[in-house]
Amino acid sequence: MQTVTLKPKKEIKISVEGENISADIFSGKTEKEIHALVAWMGNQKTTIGELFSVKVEGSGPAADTKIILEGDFSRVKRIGEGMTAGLILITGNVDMHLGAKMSGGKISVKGNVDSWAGREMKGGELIIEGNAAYYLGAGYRGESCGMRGGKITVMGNALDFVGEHMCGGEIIVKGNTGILPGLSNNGGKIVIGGNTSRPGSEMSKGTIIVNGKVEEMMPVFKLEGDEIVDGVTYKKYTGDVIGNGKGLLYVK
């Protein structure tokens, strides 16, 4: 098994793109070949050496692969981007773009991330112990699909459009969300354990649960009785109707 521990060296201000920190990418390397990667500070171009310090013990495959991050990473951008394998722990808070499009493997958050967590994942997990930002588990702009796969748990809160055009896969936040969660589902399920707004607002398909008070309700959906999930009676509704749409919406 291999273990890579990063430090920051000091207050990051500038934004850093951080793609290459990835149990893929360090798999297998020695801390000089990980301290030669590039990393980019706004449009800078440096390396991961010269921004942290690094500490690697063992080696293996990306699959045996744990990757720390102590410290702040507020403003480091798309760890784990395309991740296949791996584990990768932060112990504080993370700039946009965690985890996005990885297919496989697990990032664990002790603290916040920023907008488009999960963007367009396919597979894997991401646990989010804080509260997200906007778009948790959605597609940049101009993607027809959003989350595919996988699995994003957020055990505080989470801002607008959760789940945009999400395709597949699972998202639970246990707190509350901002307006629209689910907007232009194609698939997939959305469950929130508190608050939230206007709902599955142009779903075609998949399914939100929310388990404490809509706020506002769409006038998109046709209710349908009541169903108990999971021994709890929800209200069923159906929609968005208005694209005869076949998404389910459970409300508590």
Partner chain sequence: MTVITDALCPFCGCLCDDLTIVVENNKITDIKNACKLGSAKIMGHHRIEAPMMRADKKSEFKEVSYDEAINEAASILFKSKRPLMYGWASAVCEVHKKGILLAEEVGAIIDNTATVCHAPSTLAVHEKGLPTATLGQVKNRSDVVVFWGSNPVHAHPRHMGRYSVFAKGFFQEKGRKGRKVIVVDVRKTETASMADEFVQVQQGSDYLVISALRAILSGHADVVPESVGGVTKEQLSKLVDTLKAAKFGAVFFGMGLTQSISRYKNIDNAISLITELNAYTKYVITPMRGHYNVTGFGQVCSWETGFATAVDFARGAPYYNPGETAANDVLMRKETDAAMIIAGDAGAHFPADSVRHLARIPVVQIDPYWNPTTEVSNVVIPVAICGVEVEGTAYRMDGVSMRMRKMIEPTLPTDVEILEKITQRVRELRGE
Contents of the next structure:
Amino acid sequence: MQTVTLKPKKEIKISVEGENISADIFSGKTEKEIHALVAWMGNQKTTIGELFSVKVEGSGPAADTKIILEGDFSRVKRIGEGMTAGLILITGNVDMHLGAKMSGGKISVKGNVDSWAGREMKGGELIIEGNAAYYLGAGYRGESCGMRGGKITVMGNALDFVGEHMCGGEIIVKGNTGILPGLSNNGGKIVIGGNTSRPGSEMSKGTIIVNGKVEEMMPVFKLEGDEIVDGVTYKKYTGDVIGNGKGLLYVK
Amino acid sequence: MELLIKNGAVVDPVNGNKGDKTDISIKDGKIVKTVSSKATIIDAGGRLVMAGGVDAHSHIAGAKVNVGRMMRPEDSRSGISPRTKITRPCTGYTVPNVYAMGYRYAQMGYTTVFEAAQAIMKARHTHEELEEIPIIDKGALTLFGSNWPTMDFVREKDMDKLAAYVSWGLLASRGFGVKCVNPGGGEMWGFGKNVTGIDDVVPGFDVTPKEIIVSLMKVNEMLGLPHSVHLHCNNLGNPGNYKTTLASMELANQVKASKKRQVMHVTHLLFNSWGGTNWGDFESKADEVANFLNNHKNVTGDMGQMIFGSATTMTADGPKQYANAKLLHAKWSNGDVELEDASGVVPIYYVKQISVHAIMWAIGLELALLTKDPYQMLLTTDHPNGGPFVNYSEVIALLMSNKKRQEEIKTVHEAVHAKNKLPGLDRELDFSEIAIMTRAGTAKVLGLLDTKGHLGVGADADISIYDIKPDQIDPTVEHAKIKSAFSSAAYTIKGGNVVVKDGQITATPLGRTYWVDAKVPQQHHDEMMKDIVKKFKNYYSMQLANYMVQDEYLTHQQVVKAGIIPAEVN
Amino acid sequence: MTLNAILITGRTINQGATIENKTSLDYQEATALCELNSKDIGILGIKPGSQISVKTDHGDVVVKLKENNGNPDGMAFIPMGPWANAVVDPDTKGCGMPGFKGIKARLEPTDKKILSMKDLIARYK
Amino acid sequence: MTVITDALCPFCGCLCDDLTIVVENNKITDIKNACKLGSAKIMGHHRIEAPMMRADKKSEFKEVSYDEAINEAASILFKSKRPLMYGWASAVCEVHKKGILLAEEVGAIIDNTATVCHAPSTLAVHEKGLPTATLGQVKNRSDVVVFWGSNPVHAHPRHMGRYSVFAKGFFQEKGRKGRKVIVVDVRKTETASMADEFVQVQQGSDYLVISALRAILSGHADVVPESVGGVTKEQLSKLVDTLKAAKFGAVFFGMGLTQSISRYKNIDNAISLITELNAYTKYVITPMRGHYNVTGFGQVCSWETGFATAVDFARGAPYYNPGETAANDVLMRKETDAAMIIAGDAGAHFPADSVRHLARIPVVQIDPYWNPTTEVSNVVIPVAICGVEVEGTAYRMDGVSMRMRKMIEPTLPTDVEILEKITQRVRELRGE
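Please could you give me the other form, the form predicted in complex with its partner chain, since above is the form predicted alone?
Expanding to the full complex; the earlier chain stays at the top.
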């Protein structure tokens, strides 16, 4: 078991690119080696050691590596990018692209995450106790697939475009979401605890469940009648009818 | 500036060299007989030396290439490399940025590349990009196949005016040759329609694709242009289109070449050699097309080889692109140009286990292996339609090694066994044949064989050295080494400068832009311009005075003279 | 006296004609204004040409009231420019574009002066 | 007296190229064919006469030499860890090329005015492509013209005459009489007043309305409710019939779509509608671009970097992600620690929060005119006016490029000269 604890040495104003903060990269490395890892801040090439205090206990493979990020990481992007195993615990807020392209392991955040958390995620788990911003579990510009696998749970709210272009995996938002969740959903599952608006546009496959209110329904869904899912009665819709979509939209 | 390449295994089919150790002397950007003792020496150490690669058909610059970039940030984010002291940043795989375009060609040992299609009205854009593509020499073919003046003069059977229009259009666009894409179809796409064969009548203009093709060939030869008509056949991409292709190629017999070259170049034949009637009974007719070429020396073609993986299709064939987008449920850009032509851009992903894709892949290779004379079948991927040009080394390895082909066939859809002849073809091309398909042949087809595509005295000092010792390698078995060597030149020399060493860019001089200045009798020009002035007054959305590409966009131009009035001897 | 409206901003011909002359009074005349239909103007109980205070969650600004009966009820229009931008929604919504249209606004008559371009920008220093 | 014919207009994306300019003693004395917008700009306004600097934004500017201003500009960019270089739309492509090179060298984010105009249209193109055509296609063929969230009477005054509503062409000899003109907007604009049909949409409901049209077009009228976004199902169905009946339809959209809720998804949806209409007849869609060469920046930036705008060179290689790398994103997050604003006016056209941040950081302005950006600048470098005093390339809204003519001789340096000098100075500071 290896535990690595990072704390910002001072307030970070210009975003740091934290793609090297991942269990795969930290595992088996000494404090000195982690210190030397590159971290870009704006146009300045710097190191993790310059920006963060680093404490390493034990050593182990990625799957047995735990990273604890203490303090304010709200200006650190791309944490856990491409991670395949291990655990990252974040005690505060984090910046954009948390867990982008991750395929395994787990990232847990006590605070809020900025946009593109879980972008193009393939597997593993993301647990966000606070709120998520835009494009949770979405894709990159122009790509046909966003999230492909894994699970994202947000205890708070999320903003627009949750699960855009999702091709697989599951997103649970306990609170409300912004507009157009599950846009172009192509096989993922999205469960919204609270309210939302315009869900499921251009959906071809997958499922969206809304337990709160739908402020504006897209005029592209066919009402199929009532259906009971996990003991709850929902109105069941199919669509988006424009592309003969086979998506399922359940609204309480 | 003098350079001497010693101990090279020189493969130079034009000058009859098949790998003999020959020294090459270079002075002031040209190959010369001898150099002084002060010359810088490059010891090739027995490695393969060829003329710099010449690509006669690639989409490297202009409106639709940039549309490809704009609609595909997901492509641009691949192949990213930061700036260095010598190079600008690179992006993209199927639609690289201008810098990557030049660097990557040079890294493969290519030194001359022709953009395959520009509408006159958007030619300024093409040249803006060409001006920023480093290292390589380049040029662009100009679209004439659906232009209103073309169709008017064809209908009026006025070849003098048509020749004058082509001459003026080349000047207006600073174009190198006559491109003809889905003739007539570009106009019909203006109302969302298309021609179905070479005998359909284009509404509003009362001409057929056949008449357009024959007339453009006639004036091309009247003008004595270096290159022949460069034809993208009607019905491209439709099962059963080989009949249209054969009927189009047959038209070549109606016109006599003005120069020692073909009268018709039919491009990316992979997409035009299709049998069957639908995607279910789709099959290869590469044998029929190759057989035609084997019996008709006045027509040449290029492969348009397909590469599995990501590609971006882009062509002036607007209706085809809409059909593609619908078929693939892909994003679709369309870019019709008033009075001139159509165009479309659609991304595609070629998959080994999709039967149609596997059959297409095999068709390209069949074309190269069944066409006996490599001068008649050039190596292209119709970049980025069949796939990005950076994969030429893969194609070379496939053509040189039946073993590699058989290994590949095992990984692709089994349909190739029933629908293609490829599994049974054991021909393996040698270095000379590869040199023809990528250098001598392309230069000859373009009409540039005096200075390009060979290593004789007087040729441009565009040279590539590859990390292969021809006498010590068995390409059949060591195909991986062939691929790796052709993907990354040991040296690329452009105009006498070393621009690549060990696959790395070492210098980035700006190459030249070729265009053809073809003169016609003033009276023909004046008559023709009366029609053009009317077109601008009534139909174009811009002024004639702002139409022609200005000199500012050709800072390094190479003018090739041609025309009905013989060019003055300098 | 208070009108709740949806605010949009955008181009006008006079805004465009003075866009390279932003220190001029002409530019202020062309852009420091808010268009409402006559019914909404009636609700406010003032005449076109009077000053009006526009408040949103993102800021406040004083501009001149103008009549435009092309506007539906409850729609306010301010030509694009620094006065409009004092009250638009800065959130780029994950796509780089702030909210220049569709902002909830509270409109009230006011005696406060319309700030000049220089004074308006000086508020940000 | 000199008369320049076929001159290009340096105002809007119509890039009209039929202006006649009369020049006497290096002064423009008359203009023919230009609209009110073009005339106003070409006839000229008060200019900044000399470079100016100040350390404290609240103090007055002091005139300085060009060398001093250029040195200070280079120093600001060189020291910056997160520079933003914004503007570019009122400049020719030759300026854009120099700007992108400088952005590479200082590791800046480079973004243009499309960020508050049609950058969302580019985001939509990433999703769906852009089925479009040059404006002459519309002139020669169109029998249905739709303006959606755009108001050419105000923003593109000659568009309707030259290219769309009134223009006569080969297959459309009748001009206005041969065309059905439809305006979709949230309010009855002057353009709407000229239309054959006005479809009034509730603000922010365009996305829903477009989806409803697509549903009806695809034969699923049954799922469409009686009213969508303030438009009745009856009117929507009639609109679909009208659209389908066209031989050649053209849709021109503006900031009504790009700036409302859903942003680029409105355009994404509209592009799908156009694509689907092409199964029945011919349709094209074109953004009504604002500045005369805002399109050009997108073109140059795309071929040089692979991305149309909002390119972040912090790590030496282009990175693109509007929402993260666009000008207002980084200003709003207060990340930008220095800015260069050139040929665009962030001070006037960005939300207050962004301008507030600009007021806190070192700002270099390169522009012919005094404007709100000047008010928050530290270094101001006046330049010649592209398209009036400087020739060069510009791209019309439909992607057709033309070369702008020089009407009069400049009395100040050009943007290109200034950018080249700043780049040179940056290299010196780096010790090259």
